[in-house]
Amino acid sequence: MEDQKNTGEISRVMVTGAAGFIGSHTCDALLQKGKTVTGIDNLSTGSLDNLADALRHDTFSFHQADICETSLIAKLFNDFQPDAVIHLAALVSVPIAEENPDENDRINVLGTKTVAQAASTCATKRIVFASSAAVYGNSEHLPLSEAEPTNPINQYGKAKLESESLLLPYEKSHAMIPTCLRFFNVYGPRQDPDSPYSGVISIFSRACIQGEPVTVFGDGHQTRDFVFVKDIAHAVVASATNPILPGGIYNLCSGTGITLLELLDALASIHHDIPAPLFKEKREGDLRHSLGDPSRAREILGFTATTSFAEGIRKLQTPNQ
């Protein structure tokens, strides 16, 4: 191990949040590598179901902790001592943000700044960070490349600005490369449908295999720049395995706007006879049009979003795949 910490090899990784939606299809897509990784995970929203085909791996171990959890955490990293931290641990609903700041920020960003100063105490080469399109606010200049100016909107995009911020630094001061990538709308198999932190798809998708009704909140022409969650996690590994890629900020998107009544279409071309949506008022706060520019991230990390929508539509019927 020592050996490893002084060439560019990146054997070892760490993952926060490995229970979770993205972060189990991360642990599979390392394993399938042949790294050796260990999970940390409250399973305050993950599942160890998720994490089923994991848990078979020899070179797979998981820990239950929670990382504002600083001494716990420190002493996980300096037993582990990764090559790479990837940090996907956050609280991710945007309503429960706003309704409680306080917690938003103490998971949000004093959860990444302790498993930051963990990782650079064990000399950790890279960490990656599992930031959001919620920086860019209710920008109208279309499609959001990672010039753009910020200006988040709600408590949640704020805290991942700021971990940004903190994270970026680290490079200089703690010769740590910190990737910072911002997810757009990530769907796919293992997104919990009853859960607050849910997305469209998943929730639109368990409407229709019941057979209830979708409730579309607006007209339906709004729009969202989907992404399959295998194409996410396979973007997440490269970045954190590939000692050569450079640093700094990249949009995880499909550079696509698809409309909510478009999404409908396609659930509708799988479950036959589905009910009629109901339309309500706009909620307040909720982007009208969000679409990503890919580019930075295709040229540099090699990212493209391989999976067409209407593949990535017919995945999430088999949710344990």
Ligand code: UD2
The other form holds:
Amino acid sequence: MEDQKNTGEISRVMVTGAAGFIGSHTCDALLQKGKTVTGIDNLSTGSLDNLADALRHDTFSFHQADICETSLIAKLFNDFQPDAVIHLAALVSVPIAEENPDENDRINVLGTKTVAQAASTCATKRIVFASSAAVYGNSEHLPLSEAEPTNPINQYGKAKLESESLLLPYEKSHAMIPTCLRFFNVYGPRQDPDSPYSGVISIFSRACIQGEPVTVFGDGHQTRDFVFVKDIAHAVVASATNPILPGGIYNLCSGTGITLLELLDALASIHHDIPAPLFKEKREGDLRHSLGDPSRAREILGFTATTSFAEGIRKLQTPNQ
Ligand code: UD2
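Next block: the form predicted together with this ligand, after the form predicted on its own:
Following is the full complex, with the preceding chain placed first.
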């Protein structure tokens, strides 16, 4: 029975956080592969607009539900009987998690536990979890490989690490393969620039479209490892649906560090005459440099960040893709 659980085709996939930025692209990618998908989202930050394409498919269903509602989640799993679950629902803001540590624990740790337990009572073979580069903290050994010791410096990173630790034993205890994907700085269409959770690229891009100046916190020489959301979605889908891929921990990153000033140059090559940026004090707790090593994900998952930075920035100028 336990052996049977880890073989065979994965055709039914549940996605938590389905109406969010990464979740909605993940649903689209699953549907393009012919999977039957059910999405769950409490719509606190996600939007049904993001699921406009998905909702046109007969093989897609959506439930407005909160991952912390244990009995409802158990019922949804029981009704749908997913072969795989992709757990993306989370409190995604580092500063909000810092200000609300109890909420962070409830959503980002207990929510993971609820989803994993519900999955383990079904014949679910694989669970994919959205972890974060935040688990590494302020390491100076760049680029960061998965072998780098974890040392989260904020509540958000601590909760992501705790979720990884509670998921990894499921492979032995329930024959359900857990894959923890440590996302670096994900960007792309549908990342809401109005949200305080939003990434610098969507904020800067929108300001340039509107002809407004951007605000750079610090000197602009800080670097980030930006990775395009559709590349991320493909890796998430492969991790959930390829029955022979081993689980474990993987960085999802490009392996290239880009400074904010380089980001501004890329935007200036598309939007002419953008106003000069405003410079403000660096943000409290800001990392100076963040850079991941994608080798493990490339070798084992076949992941490549195929969208170049210039191409990704260009694609962002066309909304709602
Ligand atoms: C990213 C993730 C976060 C967590 C963290 C782990 C995003 C949105 N956030 O935080 O969830 O995984 O990595 O390390 O991907 N900045 C400006 N002006 C602005 C907005 C931002 O200068 O208007 C700067 C900001 O101070 C920082 C850089 O841009 O130096 C990137 O900021 P971010 O909020 O996009 O992402 P980050 O790396 O802080």
